[in-house]
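Have a look below at one chain only, the form predicted alone, in structure tokens format.
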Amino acid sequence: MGGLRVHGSPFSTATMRVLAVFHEKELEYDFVQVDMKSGEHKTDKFLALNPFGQVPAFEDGDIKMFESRAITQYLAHTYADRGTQLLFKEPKKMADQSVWVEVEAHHFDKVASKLAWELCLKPMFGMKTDEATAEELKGELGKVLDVYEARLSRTTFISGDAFGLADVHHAPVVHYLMSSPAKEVFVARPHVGKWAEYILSRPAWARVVALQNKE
């Protein structure tokens, strides 16, 4: 286990996504904080780990990876026998989760990350929120969450009847938005609101937030 290492920022949603899986799988790892304010992620040393100059980067012995969702899937498959079972073997359940992993990346995150930037991250960096843009994004997110509400009226989790990888992938951006005025977009949809509160109440997620609070 000593070979597991994550290079990233505790405030980066992509880094948080990977850390959440580490804690769900109960894996020990070394966390190497990357100073993004000083541009450490654009140095030659870091670019050797991620040529796009973005966090996180990941090492497992001689295996080196970047792209958070690829890393989480590697961890879920490689350490399937550890901690929370995040994958499903039954074909239909596997198919459903695969679809919602893609939905998170291509529909939810596309809008929600921009909204989190406006409402949460800009103020964190001393920048002013563009209120008009935020309102427009809230409307767009609402349309996506209408689809989620229909899904969650039939299943307990976005992954299906059991908590899984697709749920974990949502947690970082949901974390930011549920502590912002965008919370109303979630709680206005009862099934979505209940799901959001659950994924943020998991002990594994609390450990991700603890690292953020430490910094």
Second form
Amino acid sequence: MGGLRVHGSPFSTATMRVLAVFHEKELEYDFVQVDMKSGEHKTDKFLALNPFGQVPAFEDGDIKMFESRAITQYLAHTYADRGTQLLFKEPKKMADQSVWVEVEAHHFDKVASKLAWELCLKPMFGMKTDEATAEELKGELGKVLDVYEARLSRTTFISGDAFGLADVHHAPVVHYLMSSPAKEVFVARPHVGKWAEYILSRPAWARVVALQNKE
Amino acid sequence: MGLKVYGVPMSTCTTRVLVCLHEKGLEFEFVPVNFLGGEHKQPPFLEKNPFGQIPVLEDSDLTLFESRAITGYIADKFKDTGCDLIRHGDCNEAAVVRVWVEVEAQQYNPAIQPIVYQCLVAPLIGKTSDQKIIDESLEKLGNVLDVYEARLSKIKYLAGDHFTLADLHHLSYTFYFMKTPYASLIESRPHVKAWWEDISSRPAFVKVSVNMKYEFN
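Please supply the coordinates for the form predicted together with the partner chain, as a counterpart to the form predicted alone shown previously.
First the chain shown before, then all remaining chains and molecules of the complex.
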């Protein structure tokens, strides 16, 4: 199975999204840490892997990719028979999941990653949270999570009736928000709160977080 | 066949789906939504898309929303019909398509969408354009287009030698962008310009763009 390599940072939500799938699929990979503090992701060497100068970048032999959700989908399809099943074999269920993969990317992430930046990442970098912005974003997140609450009251997971790729995609930002004052937005909605706790309790997720603790 | 699209003919996201259907040569029923009347924000439409947005696709008893989920579904279900939009026969090519589909969604669209909104939509609904948002977005878009220019100087389409979903997803917003005062961002980059002229002259898009007029009658 040699030849799977990820270039990234264990604190980057996009990198974590890819690492989560590696661990769910029980795939061996080589992790190459990118020194973002010194701007390594903007060097010519890295730009050859991702011309947008962002982590993660990925290699599988001759196949080179970037954009976390392209990488995760490639892994889920290519290694479908390994580890956790993240896709549905039944076409209608697969189509339904693909909708919620887009929902994460276009509705959830837009708001939630900005909120995680304000509440969790800015303080990590010694910057001050803008409380007014954070409150506004919490309100917007609440509206998205109202839709999630309705979804999760019908299906156990965002992906559908089984844990899948759409759930994994949420884990990195949910991880940050659930250890911040934004946790209340999740737990105020019973199905959402339960789902958020579940996706963070996966053993595969614990292995992703463990990489941060090595720092 | 039973394919039904709910939307409006000038909507960027609806037309993303319509172009895909035409590239595949598929028959479908188009159901106009009373957008100005807010039909998409109320039941029963909310049962089709709880986020209250167009388009929605129905295929027999399957209901889908999010335009890129719909195009992905069509491109996969009908992969052996019409244009191969996902290069499914080649693992490497298919992976590259996945990357550049995400690039449109994550890099290009967030930069271009605010410009189209501020220049074309805001005035129509009685709002003042925010030049600060336009200027910030133009800078972001310029940086993205520099990457596209470098890429398209080496290959004909974003994901390789063939037109794919990665190119198709750009059509609708770029069409409207070219009607703003900032079309020079595309015109001034020769390979991006050539790529735009190529993809926007494909019959499927020409057919759909006839109805893409940003005016509310």
